[in-house]
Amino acid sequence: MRLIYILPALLLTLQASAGEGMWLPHLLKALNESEMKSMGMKLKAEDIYSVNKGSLKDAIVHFGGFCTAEVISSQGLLLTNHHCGYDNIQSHSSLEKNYLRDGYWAKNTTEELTNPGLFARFIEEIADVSTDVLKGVTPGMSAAEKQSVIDINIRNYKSKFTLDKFHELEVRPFFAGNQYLAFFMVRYNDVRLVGTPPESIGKFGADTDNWVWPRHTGDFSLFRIYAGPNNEPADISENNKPFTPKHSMPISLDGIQEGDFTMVFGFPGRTDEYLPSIAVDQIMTHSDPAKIAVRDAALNIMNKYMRNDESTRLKYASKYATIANSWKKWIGEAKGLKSTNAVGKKKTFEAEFEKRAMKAKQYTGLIPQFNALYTANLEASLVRDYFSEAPNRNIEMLRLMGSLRNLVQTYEKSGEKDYLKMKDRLSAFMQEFYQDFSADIDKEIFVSLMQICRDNLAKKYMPASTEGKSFEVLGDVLYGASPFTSWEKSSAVLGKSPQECIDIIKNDPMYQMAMEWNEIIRLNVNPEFEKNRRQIDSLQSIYMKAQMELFPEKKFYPDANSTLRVTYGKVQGYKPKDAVYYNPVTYLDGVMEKYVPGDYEFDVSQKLIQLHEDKDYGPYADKTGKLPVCFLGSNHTTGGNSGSPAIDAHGNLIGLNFDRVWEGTMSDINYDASICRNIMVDARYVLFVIDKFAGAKRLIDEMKLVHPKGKKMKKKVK
């Protein structure tokens, strides 16, 4: 029997723990609309997701394909986190006009920015297409031959509808591939920038703060969706208009209390929630770990320059935050893991599901194959991580021979009337890195990440070329000779003829590393992992499939794959430690209290500062007359969720979902009720930095502000 056909059965009749799981929209009805009631919510599930009716997701939009974004007014106007915005606004930025520092706000529609390269799509219809999918596919079947035969079927179902170039239709797997589902999506290139608070508000405590609680941080910008005659998507124009929605969001100014109904409407990108004990124990005891040393060693050096000098730290911003960003994460992912016995959990479950499927007479030795596949792969996959964090991401000269040798190879197959192209394309991306370059601080981090390869790996895994010689000379020497440092160099080398170009790319004893490195990972790496994890990705197919089958009072949901979800919980607090309790709400006070002058992580601005001695909040701050900044949730988010809208009991604006406590990071893995917290920015701060600070009175008044606590609703509020 087609897990598909079972699935529907199972779920109806279970209960999840509030807060846990990230939920398809359109099943809602039939599998979570009863407890979302019980816990608080007004809304029927219709109202959240329809395909014959403007609802909320006709609101939610999957912003530039790595965050989330909400509409909040009927002229486009589209809310997200200030770091979803970061490269846009720092593309925008420069020495004189500083908008990462100073902020900017767009006085009419003529002053709002065009992003190039941005896009706003919104889910259209998600379709049931496993009976397409799945069709001629047979148990005995090995992984190869089951994912030639879907992607036949695949092709064959997207080969029925005629799309135009903003319409876009995506089938992806669900439950580690039992399932599918079809998403049609409506894509909108034409997004703009409107406003973005300073980094004093947008990255308040910025990576001190980051993943903690409690947090202080106006985490959002203001974006706008344009679109073509009669409302349709176009390309950048200037003759586009603002872009009319299906659905926005009103914005509640009643605010929350602990114990109030909260919903998460995004994209959540990645979770694995139903790994073996064993992938669990080596992500928190060799991977977490490995990667963390790799990107503490950078960040470190990038920090040391970066508080040195204004500019550098203007080049390097957004390319630290980023890293940053895993890293801290990685390292709340190892503790949470450890502090809330994840492992010994999985193997009590992994026990009782022995003990099922040996009384049904299936299923049985799937765990022990997961051991042996994981322990045989553990070495491979540890060298794996050390190249992607170091030569493959953070030493930035060494991954620039990555696009280099996309040019070699592209003309010593095709000819060159084919480098041309990929010079054109190459040139236009080298600029921009090396906008954002520094070669001396590359160089050091080269030498401190190539010596903590050395330390962890088998002499094997390392270039021949640096045995028994010092990174530090080896530096100097790399960076010293090679033609590729800085743009001016590399511009006079692409502007040689095509054979002097490549023969100069291939001496580049930089490159000769690069590639050197490279044949190591392709010849002696690759080959025995791709084959344990492809053992491993069938394993869990059917791991997965069992477990559905063999817990039928347990509710399932599906990991997040970047499709759309919907994930409810409620304001709530939580206990981090022994006899330490953290309420579930922060105040502008906080941010006074944390304030340091002349601190770029926690400096106030002189304006922010008056307005709290004032507590000139306007119709922002709560009963009590402080100024909410943040509250917390327990609603199941990751990355992807960035900018996703919190959502109250009636389908209001409450907050910006824009980060999770650092003790429940592990929630890709591991969701556990007790400290699993996401962090939302309080839509009253957000409106209170717009109207109050920003002095942006007219972005206030496309808003639809209301008062659904209140005795009256109040359509709109001044």
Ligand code: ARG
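Numbering follows the first chain given and starts at 1. Quantities reported herein were computed from a predicted structural model and do not represent experimental measurements. By rigid core we mean the largest C-alpha set that fits within 1.5 Å across both forms. What changes on going to the form predicted in complex with this ligand:
- Annotation for Gly475: C-alpha shift of 2 angstroms or more between these two forms, rigid core superposed.
- After superposing the rigid core, the Cα of Ser448 is displaced by 2 Å or more between these two forms.
- Core-aligned CA deviation for Gly415 between these two forms: 2 Å or greater.
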Contents of the next structure:
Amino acid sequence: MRLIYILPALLLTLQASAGEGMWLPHLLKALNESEMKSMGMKLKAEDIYSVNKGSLKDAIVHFGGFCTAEVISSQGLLLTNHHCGYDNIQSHSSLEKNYLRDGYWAKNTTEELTNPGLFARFIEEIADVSTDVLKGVTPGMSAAEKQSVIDINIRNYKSKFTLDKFHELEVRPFFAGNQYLAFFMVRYNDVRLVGTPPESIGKFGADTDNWVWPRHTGDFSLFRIYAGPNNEPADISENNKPFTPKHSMPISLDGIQEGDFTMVFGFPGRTDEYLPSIAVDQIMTHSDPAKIAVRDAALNIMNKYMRNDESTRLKYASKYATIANSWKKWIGEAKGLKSTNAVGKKKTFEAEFEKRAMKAKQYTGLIPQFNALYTANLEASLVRDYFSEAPNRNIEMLRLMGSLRNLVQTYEKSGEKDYLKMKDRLSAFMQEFYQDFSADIDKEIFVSLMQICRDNLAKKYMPASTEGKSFEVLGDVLYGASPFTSWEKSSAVLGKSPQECIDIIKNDPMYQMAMEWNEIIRLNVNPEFEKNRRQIDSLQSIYMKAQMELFPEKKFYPDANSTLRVTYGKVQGYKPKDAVYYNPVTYLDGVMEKYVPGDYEFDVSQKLIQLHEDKDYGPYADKTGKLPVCFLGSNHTTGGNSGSPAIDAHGNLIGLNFDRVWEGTMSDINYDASICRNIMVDARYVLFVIDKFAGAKRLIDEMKLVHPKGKKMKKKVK
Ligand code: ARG
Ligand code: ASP
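Could you output the structure for the form predicted in complex with this ligand, given that the previous block was the form predicted alone?
Below is the entire complex, every chain and molecule, led by the chain shown above.
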């Protein structure tokens, strides 16, 4: 009798839930094609990934290595998120030409703006090289021995290929080192800014709405790949011309409906889906809360100053957004892990794992070993969390001391010539640093964060020089005495002779305290941490292999590691809490509902208000005459998937991925189909903004707009 109750529950946890998984594009045929078809996909696996003919993958690029973008015209036009293009947009902006505030639309290709350092990288081919890479690796080897064999094998493998500077080959581990794949890539270094909406569209809702549904952000921007005269990859040059891609993605004007098949194709950065329950428990009850508490305090202080003073707000806006982005994600993650009972589910899985291991007489005892190692490592890893969040990040003066230490070490180890080179780089960095820095705010953050560290860390992990001292008093002393609280003072120091400069740095009590703390971590925390970590990593590698062998009925996908993946699901709403259901689509009407005139997060431009009043949506409205803005899907995405195309059953673009819902951010650790949703901008909103809002008709003209659902165009695009 009992079995009947247990079995369905167990099956539920074993099956990768619909939507879960970041799949390797070259394995879709074997692993996913039939399921994708059963969910409504009309494509074949080789339409998505093929080496021999143009396929969807030929329209996907790793954008600068941190986001995804897709080619949407035969002239190399690239679509990505506004937040992915943000730094480049900002670098072209000034008070007179404020592209962040006002948007920018190049009227022709000559007005498209170059971005040194930005690249677009395509995947040409993926090959399984596990046999080559793992040759000579034996079970008895230590982790270090194993790694050195692997490193040599990878080097040997790579040496078989001669590559020019635009072609790259990378070999990467998958499934915790049980599989190795080679990626042949081609890189284009001339990627120009073509167009961007103003922040009031591209970043509408800013930090308040970040990670939140319902969402109304038009988070997109347009770039273009330029290639050499023969369409070959090239560095930035006047002779370059728009790139002709192997494939560009048609854009659907037919939109989406709840239940429609969706697929997201891009470069997810990092996930940890196969951790033991104890690791998940430690993230949820220790690591996330510690990091959240430190950032809570820092953000509160920044916010107080930002709300009081406009120039402070401008200075701190970008910093605040970056710090708040992970902070808010961790809060959602910890809550989601708890509310979906992730630890309990992992424990149920582990019980079954142990049972099967006993039966197979292999892999027994892994879970207790994990428990022992993670327990032993908890203290060190928590100290490192506080250390990395407080002195190494959010107390900016202490963080700056780390850069000064590099200068000191360069001088002492490599001499004056290298010192001077390093000093030039450091000066440039510091000059920029102080533009967005206020010593008063930082001092207040220092006082608050030092206290948090003192309250949470054993005395031996705090700098002895702070013992028994009030941090208020200490803050006054350190910030009062340091010659590095402003660029004015710092540049005077850096202008002195090398020896004098080094002496001043080393005599600064702020520097001394930072170094004292650094040494505690280096000598008393890291060795223990790294020793445990190495053992955990090799155990994880065995555990991964064991899971795959003992659960042959389960389909496994490798954790994200910034390589190209396909994830698929459906357009789907969700139930965030009792009695509440969220619809999967938002509309322009919702933008107007959120409108707060003059507010820096929720202002709306007059032009958009007018278009809304006139219902002047061109062919981009849905059947009911409303203009869709964003929609939700059950696609399994993570950081790095930003800018990834949302693709329909036929291979057309229907949207642009840019975020996830807050309740489901724990999908990085434990995907749960009930509340994990990705957020996409509707392609029709993107087109509407380009066409109706910006009047950039020339861009619409180079795209291929299609009607896969067979509807006739209501109106010709004006
Ligand atoms: N949460 C999204 C992601 O992790 C968007 C971040 C950009 N937006 C922001 N307000 N910081 O990257
Ligand atoms: N916003 C993330 C990104 O920039 C995507 C996510 O974490 O869902 O890649």
